Amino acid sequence: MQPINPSPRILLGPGPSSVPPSVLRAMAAPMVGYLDPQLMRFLSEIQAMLRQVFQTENEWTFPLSGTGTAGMEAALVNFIEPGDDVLVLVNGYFGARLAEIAARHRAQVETLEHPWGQVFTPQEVETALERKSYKLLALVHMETSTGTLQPQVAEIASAAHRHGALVVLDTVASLGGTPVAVDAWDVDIVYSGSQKCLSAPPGLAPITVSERARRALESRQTPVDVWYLDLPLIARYWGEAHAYHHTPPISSLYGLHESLRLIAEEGLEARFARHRANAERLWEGLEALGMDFFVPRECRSPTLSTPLVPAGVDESAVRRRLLEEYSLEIAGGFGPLAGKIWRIGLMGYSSSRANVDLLLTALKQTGDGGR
């Protein structure tokens, strides 16, 4: 049995993104106990830096031990009681996952649906909210299955609050790569994942919870029906009490700390500008190769692009050659988009001009080979 020694890859898919060397070095730091004073200082710094990235003052802002889906489930299960009415906006795979998880926790789920890739307007959401009183409205900011960035989140949240609903927002593929302004948008429960635009390894799910949502949680009539993702219990460890809940993934927290430090060092506005500039360079380059896009430019995410596979091209053959010849990974579509699009992520550390130019050059070389 040989030691694990994978070949390096340039990760330009929908996640995970490539990890900066300093993040990997941080994860090799010595292990400490879960109540070590050094770790407590690191945890406080992680919370402060996460608040900056989420653009919030929420006290409950911390990473959960688990992937982005753990954040999704925590955002729902803590606020849903059996029989609660929940409205989910579905325009892709992860909106559908929100609806499925809510239903599994015995919510009465209704969906407002669009074809994959289309976005919602505040007016149509308000019309849907007028049908009945919903406990939660849930939506995805950047739908990773399509590359669609939902605009007017603040207006949608305002409509939800006028009708008494809390707002759950999925930012797994947008946080750290494009603006997520939790307080300015007045959204209540927002979660993400460590492995995409934050450029830390998978395994942590940052979450932030508004005071409005905390009050709703305190008024539950039944206990949260999971223990591991019970937010009040987890918050006690991240708060001043540091009460034991579970052993946190300490090495992963080291890595997240360093990734957030790098974001603070770069500055949010500069980081957003970098993602936008690299995305536009990619779009222009792909258009020069004769490609069209699944998502219109006005709703296109700077963190994930979805060009249409040209007619006659075997998209999987192109991806295979990119991996074998360039150690470069992009992804294909799935569900109704299987074989029709590529999903190209420029997230966090992976979002660089050098990576864009390498991919465009590689596509020129491999495109004909996929016909």
Given for the second form:
Number of protein chains: 2
Amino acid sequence: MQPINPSPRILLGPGPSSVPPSVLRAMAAPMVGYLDPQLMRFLSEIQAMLRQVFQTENEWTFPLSGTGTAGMEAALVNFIEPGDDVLVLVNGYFGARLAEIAARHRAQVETLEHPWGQVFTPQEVETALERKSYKLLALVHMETSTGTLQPQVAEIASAAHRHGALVVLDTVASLGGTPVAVDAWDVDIVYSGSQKCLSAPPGLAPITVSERARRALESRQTPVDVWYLDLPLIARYWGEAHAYHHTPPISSLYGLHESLRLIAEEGLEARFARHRANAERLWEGLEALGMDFFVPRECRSPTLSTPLVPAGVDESAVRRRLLEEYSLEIAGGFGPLAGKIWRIGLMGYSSSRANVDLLLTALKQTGDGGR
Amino acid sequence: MQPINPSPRILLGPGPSSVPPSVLRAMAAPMVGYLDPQLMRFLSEIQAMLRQVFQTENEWTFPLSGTGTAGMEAALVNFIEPGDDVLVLVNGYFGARLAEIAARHRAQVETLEHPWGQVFTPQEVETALERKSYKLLALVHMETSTGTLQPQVAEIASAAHRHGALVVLDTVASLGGTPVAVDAWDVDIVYSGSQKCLSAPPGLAPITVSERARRALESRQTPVDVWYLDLPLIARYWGEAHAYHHTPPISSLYGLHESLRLIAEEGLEARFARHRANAERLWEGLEALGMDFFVPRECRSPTLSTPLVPAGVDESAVRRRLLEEYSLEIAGGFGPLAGKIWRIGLMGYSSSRANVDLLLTALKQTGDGGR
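Next up, the form predicted together with another copy of the chain in place of the form predicted on its own?
And the full complex, kicking off with our chain again.
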């Protein structure tokens, strides 16, 4: 068996994004024990930097030892008891996954649905909340299946709180690439993934939990369904007690530390402006190639763009040529959007003018070949 | 904020163990997408190498995207439906954790208990199985809280099968350091952790599932409680379909690939002999220092030794001096064994003659200082 030696790729799909060299180097730092004083310092620095990225002062702010999906399941399972009423906003695959996971944990799940690619208004959410009382409202900020960015999250959260519901927000594909203001928006349970706009390797799910949500947790009548994702137990390791729950993925935490440090160095506002500028450059370039977009400009995410595949083009052949001839990865659509859109991520380290220009050039070269 | 730059440690605790340089380097390889053809090849190589380490031909053999504890929870939750009768053998902390997690998933849990440090005979397990019918029997091969290695696992598994129970075996701290023969022992669901005798970084939980257990899964009446740990969904990504479930921790998989490659290069028998020889050298050395052991020699694990702390010695002061003066990590006991034992791991890359001799020398130097 040969050692691995993967060729570098330019990752412009829905994640993972390309990882900066210093993050890769950080992962190769020497292993230490899970209670090593050196690690304890890194953990508290990671928490401080995550609070800045989430724009929150929530004490419970730490990465979970799993991928973004583990974050999603933790965000639901800790706050659902059997029979609890949960409302999920569904306008894409990940909204549907929220509903499915909530149901696995025995919630009474109802959905407010829109066709894939459309977003929700605070008014329609409020109307749904008036009809019935829910313990929890869950929604996706940036829907990776479609490229929509849900606006007015603060207004939706405010409606939910007026009606007594906690708010779960999925920011897997937005955190670190476009504003996520946890405290200003007053959202209660917010999770993300390490491998998208944070540009760390996949395997960690940052999560933050409001005081309101912690009080709800304290009044649970039944234990949390999933031991591995039990937030109060996990918080005891990340807090002063450093009590053993499981051995965290230490090398991945090294990588996350460095990726958060790079974000702090760049500054959140500069980072958001970079994502926005590169996305607009991509949109203009794709329009110049004659392409239309699945999502109207006003609710399009700067982190993931979804142009429509031009009529007559074999989209998978184009992707194959991009990968083989340019080492460039973009993704296709799936479910109802299979064959109809491309999904082009400009996330974290992958969001650069050079990548945009190379992709546009490569699409020009390979676009015809796919016909 | 400064970049991380941890001082190297010699990790002789219960895990993580020290990680070989080539494994650390592998983690720093360029990121690729979760469906990249290059990654697909690494995944199938990881599966092939894991089958060798588990000594099995089980098709379902892959690492889960979480730590050993995620492996434990997956091994239980996929095979338990509400009300199922489960028998857990408990002779230490991790046996108790198995029982707790099984109960979280609404099993009717009964335990067969021994004082910490004692092992089970096939006869007493058979007697328990005769009294009542269980769907599942769960036990720990190497109990990291005490240092016992459960003998006669094959005989216990055979008794379980005679009485219609599936067998879950925890090999978190044994796999890769002492024989684990999944097919020969005919155990059904076996999981481990990447960071102990495999000497990869923490964050992955190798698991293997027998045909018998897969048939049981197919006849479930209810969905698996935990979406993130749903084995049939995960197996679709690791199988031919490569269907998306979640983005796996790709850098950690690079590390695991390299650690498994090193194991294949060394050979399993040579690796077990190395662990055995270094453990015996440690035991002799500790005896020469006048120490006794918590576990009798015949059920002592070569991967983790648990000498009794000599009377009058402040065990935590000794550990602190080892860490500060020698960068050497060993662990104390916990629960009923707090202050009474040390836990000294010689796992994977950490199991070397040089480490044993340095630890013995350092203990001689620091032992008095702790009084």
